[in-house]
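We begin with a single chain expressed as C-alpha coordinates, specifically the form predicted on its own.
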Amino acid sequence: MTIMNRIGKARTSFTGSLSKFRSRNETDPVIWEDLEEALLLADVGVATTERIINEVRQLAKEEKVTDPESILEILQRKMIESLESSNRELNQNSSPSIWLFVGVNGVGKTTTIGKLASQRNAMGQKIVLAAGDTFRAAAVEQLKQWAELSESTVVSGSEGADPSSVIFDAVEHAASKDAEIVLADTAGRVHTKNNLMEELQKIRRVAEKGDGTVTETLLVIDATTGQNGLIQARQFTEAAQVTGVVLTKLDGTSRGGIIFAIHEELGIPVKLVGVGEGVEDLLPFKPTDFVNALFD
(Lines of atoms letter the chains of each structure in order from A and count residues from 1; the text may use other names and numbers.)
(Lines give C-alpha, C1' and ligand atoms only; values in the text may rest on other atoms or scores of the structure.)
(Ligands and ions follow the chains in the order given, each with its own letter.)
Protein backbone atom coordinates (compact mmCIF):
# COMPACT_ATOMS: atom_id res chain seq x y z
CA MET A 1 0.00 0.00 0.00
CA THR A 2 1.38 3.41 -0.99
CA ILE A 3 0.03 6.89 -0.50
CA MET A 4 0.24 7.71 -4.21
CA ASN A 5 -3.23 6.52 -5.18
CA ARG A 6 -4.96 7.36 -1.88
CA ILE A 7 -4.80 11.15 -1.75
CA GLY A 8 -6.67 11.84 -4.97
CA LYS A 9 -8.61 14.84 -3.61
CA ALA A 10 -5.50 16.59 -2.35
CA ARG A 11 -3.60 15.86 -5.56
CA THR A 12 -6.46 16.98 -7.83
CA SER A 13 -6.94 20.18 -5.84
CA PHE A 14 -3.24 21.03 -5.77
CA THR A 15 -2.58 20.33 -9.45
CA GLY A 16 -5.71 22.28 -10.32
CA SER A 17 -4.47 25.25 -8.30
CA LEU A 18 -1.12 25.06 -10.10
CA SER A 19 -2.71 25.19 -13.56
CA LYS A 20 -2.79 28.99 -13.55
CA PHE A 21 0.86 29.08 -12.51
CA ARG A 22 1.86 26.64 -15.26
CA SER A 23 0.10 28.72 -17.91
CA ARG A 24 2.07 31.88 -17.14
CA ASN A 25 4.82 33.28 -19.28
CA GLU A 26 8.16 32.97 -17.51
CA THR A 27 8.57 36.75 -17.43
CA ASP A 28 5.11 37.37 -15.97
CA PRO A 29 5.56 39.26 -12.65
CA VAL A 30 2.45 37.69 -11.07
CA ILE A 31 3.79 34.15 -11.41
CA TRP A 32 4.81 34.12 -7.74
CA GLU A 33 1.38 35.27 -6.65
CA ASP A 34 -0.13 32.27 -8.43
CA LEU A 35 2.26 29.91 -6.67
CA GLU A 36 1.46 31.50 -3.32
CA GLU A 37 -2.26 31.13 -3.98
CA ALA A 38 -1.85 27.43 -4.81
CA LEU A 39 -0.03 26.74 -1.52
CA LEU A 40 -2.57 28.68 0.52
CA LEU A 41 -5.48 26.83 -1.10
CA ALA A 42 -3.77 23.56 -0.14
CA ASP A 43 -3.82 24.82 3.49
CA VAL A 44 -0.07 25.07 3.84
CA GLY A 45 -0.64 28.19 5.97
CA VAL A 46 0.40 31.82 5.58
CA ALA A 47 3.71 31.75 7.48
CA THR A 48 4.90 28.48 5.97
CA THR A 49 3.85 29.52 2.47
CA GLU A 50 5.76 32.77 2.79
CA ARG A 51 8.92 30.98 3.89
CA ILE A 52 8.71 28.37 1.12
CA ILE A 53 8.06 30.98 -1.60
CA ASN A 54 11.03 33.09 -0.44
CA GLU A 55 13.35 30.07 -0.50
CA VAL A 56 12.15 28.94 -3.93
CA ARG A 57 12.54 32.45 -5.36
CA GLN A 58 16.09 32.66 -4.02
CA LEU A 59 17.03 29.26 -5.45
CA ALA A 60 15.42 30.09 -8.78
CA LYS A 61 17.51 33.25 -8.92
CA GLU A 62 20.71 31.40 -8.03
CA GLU A 63 20.04 28.65 -10.56
CA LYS A 64 18.90 31.18 -13.20
CA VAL A 65 15.55 29.41 -13.54
CA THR A 66 12.57 31.31 -14.92
CA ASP A 67 10.17 28.83 -16.54
CA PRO A 68 7.23 27.53 -14.45
CA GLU A 69 8.07 23.81 -14.70
CA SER A 70 11.64 24.31 -13.47
CA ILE A 71 10.37 26.46 -10.62
CA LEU A 72 7.95 23.68 -9.66
CA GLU A 73 10.85 21.22 -9.58
CA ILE A 74 12.58 23.47 -7.07
CA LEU A 75 9.37 23.77 -5.04
CA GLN A 76 8.96 19.99 -5.00
CA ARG A 77 12.54 19.54 -3.85
CA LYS A 78 12.21 22.12 -1.06
CA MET A 79 8.95 20.63 0.21
CA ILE A 80 10.57 17.19 0.51
CA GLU A 81 13.65 18.61 2.21
CA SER A 82 11.48 20.47 4.70
CA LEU A 83 9.59 17.36 5.81
CA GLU A 84 12.64 15.07 5.75
CA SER A 85 14.40 17.16 8.39
CA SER A 86 12.76 15.48 11.41
CA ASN A 87 12.75 11.98 12.87
CA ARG A 88 9.49 10.17 12.12
CA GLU A 89 10.30 6.82 13.74
CA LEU A 90 7.98 5.63 16.52
CA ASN A 91 10.08 5.56 19.66
CA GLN A 92 10.18 2.26 21.52
CA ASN A 93 13.27 2.37 23.69
CA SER A 94 11.89 0.79 26.86
CA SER A 95 9.69 -2.15 27.80
CA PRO A 96 6.90 -1.51 28.15
CA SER A 97 6.86 1.63 26.06
CA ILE A 98 3.73 3.74 26.52
CA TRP A 99 2.23 5.47 23.53
CA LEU A 100 -0.45 7.99 24.54
CA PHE A 101 -3.04 9.02 21.96
CA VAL A 102 -4.63 12.44 22.43
CA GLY A 103 -6.91 14.71 20.45
CA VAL A 104 -10.40 16.18 20.18
CA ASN A 105 -13.56 14.11 19.77
CA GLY A 106 -14.19 12.24 16.55
CA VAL A 107 -10.72 12.35 14.99
CA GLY A 108 -10.19 8.57 15.05
CA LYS A 109 -8.00 7.91 18.10
CA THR A 110 -9.57 4.56 19.02
CA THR A 111 -9.57 3.32 15.43
CA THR A 112 -5.95 4.37 15.00
CA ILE A 113 -4.99 2.43 18.13
CA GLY A 114 -6.81 -0.65 16.85
CA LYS A 115 -5.08 -0.54 13.47
CA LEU A 116 -1.69 0.00 15.05
CA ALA A 117 -2.26 -2.88 17.49
CA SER A 118 -3.06 -5.19 14.57
CA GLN A 119 0.03 -4.11 12.67
CA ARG A 120 2.31 -4.52 15.67
CA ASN A 121 0.83 -7.92 16.49
CA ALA A 122 1.58 -9.01 12.93
CA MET A 123 5.19 -7.95 13.57
CA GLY A 124 5.30 -10.35 16.52
CA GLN A 125 4.99 -7.79 19.30
CA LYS A 126 2.83 -8.22 22.37
CA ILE A 127 0.48 -5.25 22.84
CA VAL A 128 -1.73 -4.08 25.71
CA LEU A 129 -4.54 -1.58 25.07
CA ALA A 130 -5.47 0.88 27.80
CA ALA A 131 -9.10 2.07 27.68
CA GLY A 132 -8.38 5.53 29.07
CA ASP A 133 -11.53 7.02 27.55
CA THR A 134 -13.62 6.19 30.59
CA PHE A 135 -16.37 8.68 29.75
CA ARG A 136 -17.61 6.92 26.65
CA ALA A 137 -18.69 3.31 26.98
CA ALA A 138 -18.72 2.93 23.20
CA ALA A 139 -15.00 3.70 23.09
CA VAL A 140 -14.25 0.86 25.49
CA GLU A 141 -16.38 -1.56 23.47
CA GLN A 142 -14.72 -0.44 20.26
CA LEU A 143 -11.30 -1.01 21.80
CA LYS A 144 -12.32 -4.50 22.92
CA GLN A 145 -13.38 -5.35 19.37
CA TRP A 146 -10.05 -4.21 18.05
CA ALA A 147 -8.29 -6.23 20.76
CA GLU A 148 -9.95 -9.40 19.50
CA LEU A 149 -8.83 -8.69 15.95
CA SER A 150 -5.27 -7.88 17.03
CA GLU A 151 -5.01 -10.63 19.68
CA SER A 152 -4.24 -7.97 22.26
CA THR A 153 -5.33 -7.48 25.87
CA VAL A 154 -7.53 -4.59 27.00
CA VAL A 155 -7.32 -3.08 30.47
CA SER A 156 -10.38 -1.00 31.34
CA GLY A 157 -12.11 0.44 34.38
CA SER A 158 -15.64 1.28 35.36
CA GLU A 159 -17.46 4.04 33.50
CA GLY A 160 -16.27 7.42 34.76
CA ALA A 161 -13.19 5.95 36.44
CA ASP A 162 -10.00 7.98 36.72
CA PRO A 163 -8.29 7.50 33.33
CA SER A 164 -4.87 7.87 34.93
CA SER A 165 -5.45 4.83 37.13
CA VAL A 166 -6.71 2.76 34.18
CA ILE A 167 -3.60 3.54 32.15
CA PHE A 168 -1.35 2.90 35.18
CA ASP A 169 -2.97 -0.53 35.64
CA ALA A 170 -2.50 -1.28 31.94
CA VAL A 171 1.20 -0.49 32.21
CA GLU A 172 1.60 -2.74 35.23
CA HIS A 173 -0.26 -5.53 33.41
CA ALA A 174 1.98 -5.08 30.38
CA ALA A 175 5.09 -5.30 32.53
CA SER A 176 3.86 -8.50 34.19
CA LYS A 177 3.18 -10.12 30.79
CA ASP A 178 6.37 -8.88 29.11
CA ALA A 179 4.37 -6.85 26.60
CA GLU A 180 6.42 -4.40 24.58
CA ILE A 181 3.94 -1.57 24.07
CA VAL A 182 0.93 -0.05 25.82
CA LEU A 183 -1.34 1.84 23.44
CA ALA A 184 -3.32 4.21 25.65
CA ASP A 185 -6.59 5.75 24.52
CA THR A 186 -7.74 9.01 26.14
CA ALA A 187 -11.05 10.83 26.10
CA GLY A 188 -11.57 13.36 23.35
CA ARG A 189 -11.27 16.83 24.75
CA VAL A 190 -11.70 20.36 23.53
CA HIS A 191 -8.25 21.92 23.34
CA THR A 192 -9.54 25.19 24.86
CA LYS A 193 -10.73 23.58 28.12
CA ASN A 194 -7.95 24.05 30.67
CA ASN A 195 -9.20 21.43 33.15
CA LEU A 196 -9.23 18.72 30.48
CA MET A 197 -5.77 19.65 29.29
CA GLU A 198 -4.51 19.55 32.88
CA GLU A 199 -5.93 16.03 33.12
CA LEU A 200 -3.71 15.04 30.20
CA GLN A 201 -0.69 16.25 32.13
CA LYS A 202 -1.77 14.12 35.08
CA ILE A 203 -2.27 11.06 32.85
CA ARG A 204 1.28 11.35 31.59
CA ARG A 205 2.74 11.79 35.07
CA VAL A 206 0.86 8.82 36.53
CA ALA A 207 1.60 6.59 33.52
CA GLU A 208 5.31 6.82 34.28
CA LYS A 209 5.06 6.11 38.00
CA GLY A 210 5.16 2.36 37.39
CA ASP A 211 7.28 0.13 35.19
CA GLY A 212 6.78 1.88 31.87
CA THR A 213 7.97 5.00 30.10
CA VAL A 214 5.99 7.32 27.85
CA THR A 215 8.03 7.27 24.65
CA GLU A 216 5.38 8.71 22.35
CA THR A 217 2.51 11.14 22.79
CA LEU A 218 0.70 11.07 19.48
CA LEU A 219 -1.77 13.80 18.61
CA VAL A 220 -4.48 12.51 16.28
CA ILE A 221 -5.81 15.15 13.89
CA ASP A 222 -8.55 14.89 11.29
CA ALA A 223 -6.97 16.15 8.05
CA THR A 224 -10.30 17.57 6.88
CA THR A 225 -10.20 20.22 9.64
CA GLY A 226 -7.43 22.12 7.87
CA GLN A 227 -5.86 25.02 9.75
CA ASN A 228 -8.01 24.33 12.81
CA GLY A 229 -5.82 21.27 13.23
CA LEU A 230 -2.85 23.57 13.69
CA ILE A 231 -4.63 25.37 16.54
CA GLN A 232 -5.35 22.00 18.16
CA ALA A 233 -1.75 20.91 17.74
CA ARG A 234 -0.41 24.03 19.41
CA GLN A 235 -2.62 23.65 22.50
CA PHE A 236 -2.05 19.92 22.88
CA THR A 237 1.70 20.31 22.48
CA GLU A 238 1.81 22.72 25.38
CA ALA A 239 -0.21 20.39 27.62
CA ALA A 240 0.96 16.92 26.69
CA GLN A 241 4.48 17.14 25.22
CA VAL A 242 3.36 15.85 21.84
CA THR A 243 6.07 13.91 20.01
CA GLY A 244 4.28 13.27 16.73
CA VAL A 245 1.06 13.60 14.77
CA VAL A 246 -1.25 10.98 13.30
CA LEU A 247 -3.16 12.60 10.45
CA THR A 248 -6.37 10.68 9.75
CA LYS A 249 -8.79 10.91 6.81
CA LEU A 250 -6.07 12.18 4.51
CA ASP A 251 -7.79 10.36 1.66
CA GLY A 252 -10.91 12.51 2.11
CA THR A 253 -9.48 16.02 2.05
CA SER A 254 -8.17 18.48 -0.49
CA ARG A 255 -6.21 20.26 2.24
CA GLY A 256 -3.20 18.02 2.86
CA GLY A 257 -0.94 21.05 3.15
CA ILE A 258 -1.65 21.09 6.90
CA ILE A 259 1.24 18.60 7.15
CA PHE A 260 3.68 21.39 6.26
CA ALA A 261 2.12 23.89 8.66
CA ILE A 262 2.31 21.45 11.59
CA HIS A 263 5.89 20.55 10.82
CA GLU A 264 7.14 24.06 10.12
CA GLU A 265 5.32 26.12 12.73
CA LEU A 266 5.38 23.64 15.62
CA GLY A 267 8.33 21.42 14.81
CA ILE A 268 6.21 18.28 15.25
CA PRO A 269 6.66 15.50 12.70
CA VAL A 270 3.72 13.71 11.12
CA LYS A 271 4.52 10.06 11.87
CA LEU A 272 1.45 8.19 10.62
CA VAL A 273 -1.31 8.93 8.12
CA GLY A 274 -4.71 7.33 7.72
CA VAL A 275 -5.90 6.89 4.13
CA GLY A 276 -8.85 4.51 4.51
CA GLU A 277 -10.83 2.22 6.79
CA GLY A 278 -8.72 -0.95 6.62
CA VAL A 279 -5.93 -2.00 8.98
CA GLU A 280 -3.47 -1.64 6.11
CA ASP A 281 -4.62 1.95 5.51
CA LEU A 282 -2.63 3.33 8.46
CA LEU A 283 0.73 4.14 6.92
CA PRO A 284 4.10 5.47 8.09
CA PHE A 285 4.41 8.97 6.70
CA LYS A 286 7.04 9.20 3.96
CA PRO A 287 7.65 12.78 2.80
CA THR A 288 9.06 11.90 -0.61
CA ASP A 289 6.08 9.69 -1.47
CA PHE A 290 3.61 12.30 -0.23
CA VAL A 291 5.10 15.26 -2.07
CA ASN A 292 5.63 13.28 -5.26
CA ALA A 293 1.99 12.17 -5.08
CA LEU A 294 0.86 15.80 -4.83
CA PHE A 295 2.82 16.72 -7.98
CA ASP A 296 2.04 13.54 -9.90
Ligand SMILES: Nc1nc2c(ncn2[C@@H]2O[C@H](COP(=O)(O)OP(=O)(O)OP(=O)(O)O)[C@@H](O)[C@H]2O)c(=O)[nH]1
Given for the second form:
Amino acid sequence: MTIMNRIGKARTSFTGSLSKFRSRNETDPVIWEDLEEALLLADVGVATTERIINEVRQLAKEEKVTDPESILEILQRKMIESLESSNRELNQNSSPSIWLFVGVNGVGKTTTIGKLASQRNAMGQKIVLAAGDTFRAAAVEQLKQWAELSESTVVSGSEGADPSSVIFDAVEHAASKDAEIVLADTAGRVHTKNNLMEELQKIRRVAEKGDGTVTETLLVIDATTGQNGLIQARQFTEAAQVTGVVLTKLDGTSRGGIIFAIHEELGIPVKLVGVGEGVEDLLPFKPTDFVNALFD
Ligand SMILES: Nc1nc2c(ncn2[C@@H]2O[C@H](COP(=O)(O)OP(=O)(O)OP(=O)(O)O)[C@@H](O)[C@H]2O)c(=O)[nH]1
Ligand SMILES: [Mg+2]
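Since we've got the form predicted on its own here, give me the form predicted together with the named molecule too.
To see the whole picture, the full complex is given below, headed by that same chain.
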Protein backbone atom coordinates (compact mmCIF):
# COMPACT_ATOMS: atom_id res chain seq x y z
CA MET A 1 0.00 0.00 0.00
CA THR A 2 1.23 3.46 -0.78
CA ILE A 3 0.30 6.79 0.62
CA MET A 4 -0.98 7.76 -2.84
CA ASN A 5 -4.28 5.96 -2.58
CA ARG A 6 -4.88 6.82 1.05
CA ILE A 7 -4.81 10.58 1.18
CA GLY A 8 -7.50 11.05 -1.44
CA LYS A 9 -9.31 13.87 0.29
CA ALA A 10 -6.20 15.89 1.00
CA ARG A 11 -5.25 15.50 -2.62
CA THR A 12 -8.61 16.45 -4.10
CA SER A 13 -8.88 19.51 -1.91
CA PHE A 14 -5.34 20.62 -2.77
CA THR A 15 -5.66 20.05 -6.50
CA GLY A 16 -9.11 21.60 -6.29
CA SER A 17 -7.77 24.78 -4.81
CA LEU A 18 -5.00 24.85 -7.42
CA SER A 19 -7.50 24.80 -10.26
CA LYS A 20 -8.04 28.56 -10.06
CA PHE A 21 -4.30 29.04 -10.37
CA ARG A 22 -4.12 26.66 -13.31
CA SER A 23 -6.80 28.52 -15.21
CA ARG A 24 -5.08 31.90 -14.95
CA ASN A 25 -3.48 33.70 -17.79
CA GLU A 26 0.25 33.62 -17.16
CA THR A 27 0.65 37.36 -17.13
CA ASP A 28 -1.96 37.79 -14.44
CA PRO A 29 -0.23 39.00 -11.26
CA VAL A 30 -2.88 37.52 -8.98
CA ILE A 31 -1.62 34.00 -9.73
CA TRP A 32 0.66 34.34 -6.73
CA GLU A 33 -2.27 35.08 -4.51
CA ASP A 34 -4.03 31.97 -5.82
CA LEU A 35 -1.01 29.89 -5.01
CA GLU A 36 -0.72 31.37 -1.55
CA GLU A 37 -4.39 30.71 -0.93
CA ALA A 38 -4.05 27.09 -2.03
CA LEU A 39 -1.22 26.49 0.44
CA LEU A 40 -3.02 28.21 3.28
CA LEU A 41 -6.16 26.19 2.58
CA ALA A 42 -4.03 23.06 2.69
CA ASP A 43 -2.99 24.00 6.26
CA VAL A 44 0.61 24.80 5.43
CA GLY A 45 0.53 27.78 7.79
CA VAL A 46 1.28 31.45 7.18
CA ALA A 47 5.03 31.60 7.78
CA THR A 48 5.84 28.48 5.80
CA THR A 49 3.53 29.47 2.95
CA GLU A 50 5.20 32.84 2.67
CA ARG A 51 8.65 31.34 2.53
CA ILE A 52 7.72 28.74 -0.06
CA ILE A 53 5.92 31.23 -2.30
CA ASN A 54 8.84 33.64 -2.17
CA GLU A 55 11.25 30.91 -3.15
CA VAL A 56 9.04 29.72 -5.98
CA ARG A 57 8.67 33.29 -7.29
CA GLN A 58 12.38 33.79 -7.16
CA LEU A 59 13.11 30.56 -8.98
CA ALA A 60 10.42 31.19 -11.59
CA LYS A 61 12.03 34.54 -12.27
CA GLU A 62 15.51 33.04 -12.55
CA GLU A 63 14.33 30.24 -14.80
CA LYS A 64 12.14 32.66 -16.77
CA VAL A 65 9.13 30.47 -16.20
CA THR A 66 5.68 32.00 -16.44
CA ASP A 67 3.10 29.35 -17.27
CA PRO A 68 1.13 27.88 -14.38
CA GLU A 69 2.09 24.24 -15.00
CA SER A 70 5.83 24.98 -14.88
CA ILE A 71 5.35 27.08 -11.78
CA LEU A 72 3.56 24.16 -10.16
CA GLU A 73 6.51 21.94 -10.97
CA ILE A 74 8.77 24.37 -9.14
CA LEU A 75 6.35 24.44 -6.23
CA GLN A 76 6.33 20.68 -6.04
CA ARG A 77 10.13 20.61 -5.99
CA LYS A 78 10.28 23.27 -3.28
CA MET A 79 7.76 21.47 -1.14
CA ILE A 80 9.76 18.26 -1.29
CA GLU A 81 12.94 20.18 -0.53
CA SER A 82 11.46 21.84 2.50
CA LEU A 83 10.84 18.44 4.08
CA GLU A 84 14.23 17.01 3.33
CA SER A 85 17.28 16.64 5.57
CA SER A 86 15.45 15.18 8.52
CA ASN A 87 16.35 11.93 10.15
CA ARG A 88 13.14 9.93 10.25
CA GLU A 89 14.53 6.71 11.66
CA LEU A 90 12.99 5.43 14.85
CA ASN A 91 15.92 5.25 17.22
CA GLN A 92 16.61 1.98 18.80
CA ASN A 93 20.13 2.06 20.09
CA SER A 94 19.87 0.37 23.43
CA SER A 95 18.03 -2.61 24.72
CA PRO A 96 15.32 -2.23 25.69
CA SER A 97 14.52 0.99 23.92
CA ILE A 98 11.53 2.86 25.28
CA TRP A 99 9.28 4.72 22.90
CA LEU A 100 6.87 7.03 24.68
CA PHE A 101 3.66 8.07 22.96
CA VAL A 102 2.19 11.38 24.03
CA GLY A 103 -0.54 13.70 22.81
CA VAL A 104 -3.98 15.10 23.47
CA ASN A 105 -7.10 12.92 23.80
CA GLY A 106 -8.27 10.78 20.93
CA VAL A 107 -5.48 11.54 18.47
CA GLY A 108 -4.56 7.89 17.93
CA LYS A 109 -1.82 7.06 20.45
CA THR A 110 -3.09 3.63 21.42
CA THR A 111 -3.98 2.70 17.85
CA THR A 112 -0.55 3.75 16.61
CA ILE A 113 1.10 1.61 19.29
CA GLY A 114 -1.04 -1.34 18.20
CA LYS A 115 -0.16 -0.94 14.54
CA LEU A 116 3.52 -0.48 15.29
CA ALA A 117 3.61 -3.52 17.56
CA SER A 118 2.13 -5.64 14.77
CA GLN A 119 4.54 -4.34 12.18
CA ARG A 120 7.57 -4.79 14.42
CA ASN A 121 6.47 -8.23 15.46
CA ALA A 122 6.22 -9.17 11.80
CA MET A 123 9.82 -7.95 11.43
CA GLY A 124 10.82 -10.43 14.12
CA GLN A 125 11.24 -7.97 16.97
CA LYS A 126 10.08 -8.66 20.48
CA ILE A 127 7.80 -5.90 21.72
CA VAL A 128 6.36 -5.13 25.16
CA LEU A 129 3.41 -2.79 25.51
CA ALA A 130 3.18 -0.63 28.62
CA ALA A 131 -0.36 0.38 29.57
CA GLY A 132 0.63 3.79 30.89
CA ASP A 133 -2.88 5.13 30.41
CA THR A 134 -4.15 4.14 33.84
CA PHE A 135 -6.87 6.74 33.71
CA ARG A 136 -9.53 4.54 32.15
CA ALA A 137 -9.93 0.78 32.41
CA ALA A 138 -11.05 0.76 28.77
CA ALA A 139 -7.63 2.02 27.72
CA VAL A 140 -5.98 -1.13 29.07
CA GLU A 141 -8.57 -3.29 27.32
CA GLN A 142 -7.94 -1.52 24.04
CA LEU A 143 -4.21 -2.11 24.38
CA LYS A 144 -4.76 -5.78 25.28
CA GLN A 145 -6.71 -6.30 22.08
CA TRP A 146 -3.88 -4.86 20.06
CA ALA A 147 -1.41 -7.00 21.98
CA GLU A 148 -3.33 -10.13 21.06
CA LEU A 149 -3.36 -9.12 17.42
CA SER A 150 0.35 -8.34 17.43
CA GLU A 151 1.38 -11.23 19.66
CA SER A 152 3.06 -8.93 22.14
CA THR A 153 2.88 -8.78 25.92
CA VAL A 154 1.15 -6.02 27.84
CA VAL A 155 2.23 -4.86 31.26
CA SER A 156 -0.56 -3.03 33.06
CA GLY A 157 -1.38 -1.79 36.53
CA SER A 158 -4.64 -1.22 38.29
CA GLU A 159 -6.92 1.65 37.34
CA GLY A 160 -5.56 4.87 38.77
CA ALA A 161 -2.07 3.41 39.25
CA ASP A 162 0.94 5.66 38.76
CA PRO A 163 1.70 5.53 35.02
CA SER A 164 5.42 5.91 35.73
CA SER A 165 5.51 2.73 37.77
CA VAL A 166 3.57 0.77 35.15
CA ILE A 167 6.04 1.82 32.49
CA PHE A 168 8.96 1.06 34.81
CA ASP A 169 7.57 -2.46 35.34
CA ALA A 170 7.13 -2.91 31.60
CA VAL A 171 10.78 -2.01 31.03
CA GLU A 172 11.87 -4.49 33.70
CA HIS A 173 9.74 -7.15 32.06
CA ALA A 174 11.16 -6.34 28.63
CA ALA A 175 14.72 -6.52 29.96
CA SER A 176 14.09 -9.90 31.55
CA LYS A 177 12.66 -11.28 28.30
CA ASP A 178 15.24 -9.67 26.03
CA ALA A 179 12.57 -7.66 24.27
CA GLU A 180 13.93 -4.90 22.08
CA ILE A 181 11.30 -2.22 22.39
CA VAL A 182 8.81 -1.02 24.98
CA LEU A 183 5.93 0.92 23.44
CA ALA A 184 4.56 3.04 26.25
CA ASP A 185 1.02 4.35 26.05
CA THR A 186 0.07 7.43 28.07
CA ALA A 187 -3.26 9.02 28.85
CA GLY A 188 -4.37 11.77 26.52
CA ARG A 189 -3.72 15.14 28.09
CA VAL A 190 -4.51 18.72 27.34
CA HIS A 191 -1.37 20.64 26.54
CA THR A 192 -2.45 23.54 28.74
CA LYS A 193 -2.62 21.52 31.97
CA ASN A 194 0.69 22.00 33.70
CA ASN A 195 0.44 19.12 36.15
CA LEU A 196 -0.24 16.63 33.37
CA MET A 197 2.62 17.94 31.31
CA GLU A 198 4.90 17.64 34.33
CA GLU A 199 3.77 14.07 34.70
CA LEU A 200 5.36 13.34 31.32
CA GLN A 201 8.72 14.43 32.68
CA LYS A 202 8.30 12.12 35.65
CA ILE A 203 7.28 9.23 33.39
CA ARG A 204 10.43 9.69 31.40
CA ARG A 205 12.65 9.94 34.46
CA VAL A 206 11.20 6.86 36.12
CA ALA A 207 11.13 4.86 32.87
CA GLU A 208 14.90 5.21 32.66
CA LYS A 209 15.62 4.16 36.23
CA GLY A 210 15.99 0.54 35.14
CA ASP A 211 17.78 -0.96 32.17
CA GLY A 212 16.01 0.88 29.40
CA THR A 213 16.51 4.22 27.68
CA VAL A 214 13.89 6.47 26.18
CA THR A 215 15.08 6.69 22.59
CA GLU A 216 11.90 8.17 21.14
CA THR A 217 9.21 10.46 22.48
CA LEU A 218 6.62 10.48 19.76
CA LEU A 219 4.02 13.18 19.73
CA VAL A 220 0.84 11.96 18.09
CA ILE A 221 -1.12 14.64 16.26
CA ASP A 222 -4.47 14.29 14.54
CA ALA A 223 -4.01 15.87 11.11
CA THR A 224 -7.66 16.87 10.94
CA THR A 225 -7.15 19.38 13.76
CA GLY A 226 -5.27 21.66 11.36
CA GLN A 227 -3.28 24.55 12.77
CA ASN A 228 -4.33 23.64 16.30
CA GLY A 229 -2.01 20.67 15.92
CA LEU A 230 0.85 23.11 15.65
CA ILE A 231 -0.08 24.79 18.92
CA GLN A 232 -0.25 21.42 20.65
CA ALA A 233 3.08 20.44 19.19
CA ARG A 234 4.72 23.59 20.46
CA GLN A 235 3.53 23.02 24.02
CA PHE A 236 4.41 19.35 24.07
CA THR A 237 7.91 20.04 22.81
CA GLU A 238 8.38 22.42 25.69
CA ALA A 239 7.32 19.85 28.29
CA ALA A 240 8.60 16.60 26.83
CA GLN A 241 11.66 16.05 24.71
CA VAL A 242 9.74 15.21 21.56
CA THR A 243 11.86 13.40 18.98
CA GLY A 244 9.28 12.89 16.30
CA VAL A 245 5.70 13.31 15.25
CA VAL A 246 3.16 10.70 14.25
CA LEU A 247 0.56 12.41 12.11
CA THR A 248 -2.65 10.39 12.14
CA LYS A 249 -5.92 10.46 10.23
CA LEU A 250 -4.38 11.68 7.00
CA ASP A 251 -6.98 9.48 5.33
CA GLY A 252 -9.73 11.63 6.78
CA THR A 253 -10.73 15.16 6.03
CA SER A 254 -7.27 16.47 6.83
CA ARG A 255 -5.53 18.75 4.42
CA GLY A 256 -2.08 17.46 5.21
CA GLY A 257 -0.17 20.73 4.93
CA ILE A 258 0.38 20.80 8.68
CA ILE A 259 3.40 18.54 8.01
CA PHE A 260 5.24 21.50 6.49
CA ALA A 261 4.44 23.80 9.38
CA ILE A 262 5.51 21.27 12.02
CA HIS A 263 8.72 20.59 10.19
CA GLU A 264 9.62 24.20 9.56
CA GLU A 265 8.36 25.95 12.65
CA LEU A 266 9.30 23.33 15.22
CA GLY A 267 12.04 21.42 13.48
CA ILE A 268 10.54 18.11 14.51
CA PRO A 269 10.48 15.43 11.84
CA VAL A 270 7.23 13.66 11.05
CA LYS A 271 8.33 10.05 11.33
CA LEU A 272 5.13 8.10 10.81
CA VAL A 273 1.76 8.78 9.27
CA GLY A 274 -1.54 7.10 10.05
CA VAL A 275 -3.81 6.57 7.06
CA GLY A 276 -6.59 4.43 8.51
CA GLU A 277 -7.64 2.29 11.43
CA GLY A 278 -6.14 -1.04 10.37
CA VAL A 279 -2.81 -2.65 11.21
CA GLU A 280 -1.39 -1.81 7.80
CA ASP A 281 -2.40 1.81 8.00
CA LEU A 282 0.77 3.19 9.53
CA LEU A 283 3.51 4.19 7.16
CA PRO A 284 6.96 5.68 7.44
CA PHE A 285 6.76 9.25 6.24
CA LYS A 286 8.40 9.80 2.87
CA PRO A 287 8.44 13.45 1.72
CA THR A 288 8.69 12.75 -2.00
CA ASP A 289 5.82 10.25 -2.03
CA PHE A 290 3.71 12.52 0.08
CA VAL A 291 4.20 15.65 -1.99
CA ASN A 292 3.80 13.74 -5.25
CA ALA A 293 0.57 12.26 -3.92
CA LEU A 294 -0.72 15.75 -3.15
CA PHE A 295 -0.07 16.87 -6.71
CA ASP A 296 -1.01 13.70 -8.50
N1 LIG B 1 -9.19 7.18 10.05
C2 LIG B 1 -8.26 7.03 10.97
N3 LIG B 1 -8.60 6.80 12.24
C4 LIG B 1 -7.62 6.65 13.16
C5 LIG B 1 -6.26 6.75 12.81
N6 LIG B 1 -5.54 6.56 13.94
C7 LIG B 1 -6.41 6.37 14.94
N8 LIG B 1 -7.68 6.42 14.48
C9 LIG B 1 -8.93 6.31 15.24
O10 LIG B 1 -9.05 7.36 16.17
C11 LIG B 1 -9.75 6.93 17.32
C12 LIG B 1 -8.95 7.27 18.58
O13 LIG B 1 -7.78 6.47 18.58
P14 LIG B 1 -7.03 6.06 19.92
O15 LIG B 1 -5.85 5.27 19.50
O16 LIG B 1 -7.96 5.45 20.89
O17 LIG B 1 -6.56 7.49 20.42
P18 LIG B 1 -5.76 7.84 21.76
O19 LIG B 1 -4.85 8.96 21.43
O20 LIG B 1 -5.18 6.62 22.33
O21 LIG B 1 -6.98 8.38 22.66
P22 LIG B 1 -6.98 8.58 24.27
O23 LIG B 1 -6.36 7.39 24.86
O24 LIG B 1 -8.43 8.73 24.59
O25 LIG B 1 -6.23 9.85 24.52
C26 LIG B 1 -10.01 5.46 17.14
O27 LIG B 1 -11.31 5.27 16.67
C28 LIG B 1 -9.00 5.04 16.07
O29 LIG B 1 -9.41 3.94 15.33
C30 LIG B 1 -5.91 6.99 11.44
O31 LIG B 1 -4.76 7.12 11.03
N32 LIG B 1 -6.97 7.13 10.57
MG1 LIG C 1 -5.34 5.80 24.21
